[in-house]
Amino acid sequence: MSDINRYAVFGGIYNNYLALTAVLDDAERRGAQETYCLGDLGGFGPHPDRVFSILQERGVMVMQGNYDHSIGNDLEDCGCGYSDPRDNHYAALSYAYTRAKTSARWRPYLRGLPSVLRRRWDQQRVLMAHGSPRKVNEFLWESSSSDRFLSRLLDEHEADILLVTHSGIPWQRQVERNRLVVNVGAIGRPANDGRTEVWYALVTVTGGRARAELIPVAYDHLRLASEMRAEGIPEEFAITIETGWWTTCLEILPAKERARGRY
């Protein structure tokens, strides 16, 4: 039996059932033995109900993001954590669509998802959170997350490997004592990098050591953009899918992350 274990981890499906299928197929080809979703199943894209059956049929272990908590409890907003009026304007449009289009039968499922996941991977203590272990909608950005801060976060929450999403931009960092923090990005929309692919993380654990590979996956993004327009979703969202550049929810970005984008 091989002592190499591989785990696929992704977040932010954002209703993108096409990318979800492509990512799961890619992870299977790469030998992932388990697959995890770190929440935010809805938002941004079309046809919310299509992702749920895919997740269940493919045996994905799913945790709750802020979107899932809000939709599951039929709350008035997404709890996304934005503070700028323009960010909140587009977040409200996205949330209103998903809230209206998610069938009532799925609300108990969303409401019942766990808020964190803990595992042991070859004696490595693994913690999966949506935004951060401190708060579901906290943004962990690469530019503003120092090694000292990340080390303290791992200490306080008793983890050797921390996996998060929410920000939508993937990055990873090895901190002292061979500990690992990975923002797995989001598979629902591109990472504001001018590429139309979406990103997930493949974590390999062997001999008590862990490493992560951030993997881009292509899918039929033009079909998704067409379906978004047919559903009356804001044109700005469809342009992001077609170009790989964010056109909305930009004000939350730190200066370094925003400087890498087009807008």
Given for the second form:
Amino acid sequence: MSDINRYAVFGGIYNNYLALTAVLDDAERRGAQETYCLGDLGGFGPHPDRVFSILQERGVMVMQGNYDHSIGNDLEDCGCGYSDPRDNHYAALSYAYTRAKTSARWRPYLRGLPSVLRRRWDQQRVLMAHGSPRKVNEFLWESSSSDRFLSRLLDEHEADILLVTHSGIPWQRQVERNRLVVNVGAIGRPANDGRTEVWYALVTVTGGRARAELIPVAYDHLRLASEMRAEGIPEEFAITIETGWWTTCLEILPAKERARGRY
Amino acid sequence: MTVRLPIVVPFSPSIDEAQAPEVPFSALDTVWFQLTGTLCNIACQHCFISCGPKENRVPMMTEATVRSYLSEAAELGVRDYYFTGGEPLLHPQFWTLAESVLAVGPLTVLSNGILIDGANAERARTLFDAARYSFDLRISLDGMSAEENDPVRGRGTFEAITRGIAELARVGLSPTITVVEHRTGMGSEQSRSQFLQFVVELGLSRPRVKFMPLLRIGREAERTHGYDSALAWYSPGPVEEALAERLLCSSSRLVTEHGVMICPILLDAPGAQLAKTLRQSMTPIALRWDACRTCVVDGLSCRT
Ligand code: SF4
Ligand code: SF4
Ligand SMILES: [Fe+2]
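Right, the form predicted on its own is done, so what does the form predicted in complex with its partner chain look like?
Let us now look at the entire complex, which starts with that chain.
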């Protein structure tokens, strides 16, 4: 065995058990030694209960997202952090679906998930958080996070590698002193780029240096969309799955990310 | 007809320090630049900081002042920046300063859109494409017709503002349109969706509309009325965490030619002056002004 270490990190499953399986297969093929999920198991996909056994059987280390906290504690609201009425309307519909369809027996599991994960990967201090290290539902977008701001987060939270999800669009940036910030995106829905694949991150640490690769993964998205329709999930969500363009949650996007999408 | 503008009087806090709610300071995430001071190319009837074409009581920021705050902000790990005024596009170095900010972090510019002609729209587009960070524009428009907008913003402004918006649309930019609810009912769900449809018709492909409650200070206090100071909307002690997070004063500061102030709303409140440097201005804030009610009770947020 060499001293190369590979870690697969993903987030935002949104009940998309088909993408979850595809991502885990891909990570395995690429030689990931450990696999992490940064939270938000539930969302607008169909059949919320299906992801739990997959995560457990495949030994994924899971942390808590805002959705998991809300479902686990049977709260009224997903705590997604949207501000626009239309975004909140759709978020409420998918949350109501997941809340109704998640078996009560999974609530203690979701409630008990850790809200942060820390690791040492070859001397690098790794911090995994859902939204940001300071707030579970803070959105870290590429075009709205200054380098200096990211450096400050790393300083304040004593990390060399910061891995987050929640916003749903993957990006990575090297900041001062060779430190690395990666938003791993979400595997539950495409990244508003007109492609139907979903994204995760493969982090490689070798000789005390870390780098990340953002990887698109194809899965049976047409089957997912038809299962969503059969479950009565709003059409807007199915369209996103089929086209790769976001139809909701648009108001939280910064200008640059918004301009790249279709709507 | 000449419009007589009232003389602007600085206002002092109306709430006792001991009675005022307190907002803890969390982190300096956002810095606002009062770029052109109170200089504006129009003089809206509802302007809460009484700006206008001859209004220079808060001076324009010099390039040196902007740069010095920008570098202090970057050192402190600021996440994003805003240009406000007055009308920021009146600053002679507007484009170079915008470019300098965008080298450091995302920038949102609050404008009335009147100065956005074809050439400026092209420049905005070039900057938008060249910057690593988001360059966002926010244009204020207070109605879907001249009849609705012009009484508050001035004759001919509807025409001029919508022309500016159309120029941005033509180069593929989609500014956020902000609407002040200067008449009751403007913020209703029906009017919101009508407005959204209206900006789509102006050519914006990714329509964003933000409604904002009135601030009853500055010229607006003359147009309608000020705050009723007897209204008890507050209680002493630290505010709830969720509220603190929503309020600008917990994580932003306004820089002006004369120093750092709490927030853009309190520009005419001498008591809201904090210090010369950002570093010395990262302090808890006592909400001692009537205008704070608009943030706390009516949910005003100056963020996009
Ligand atoms: S409201 Fe805006 S556009 Fe109108 S006078 Fe004030 S600063 Fe100028
Ligand atoms: S006006 Fe608003 S942002 Fe300014 S100090 Fe008062 S509550 Fe805070
Ligand atoms: Fe989330």
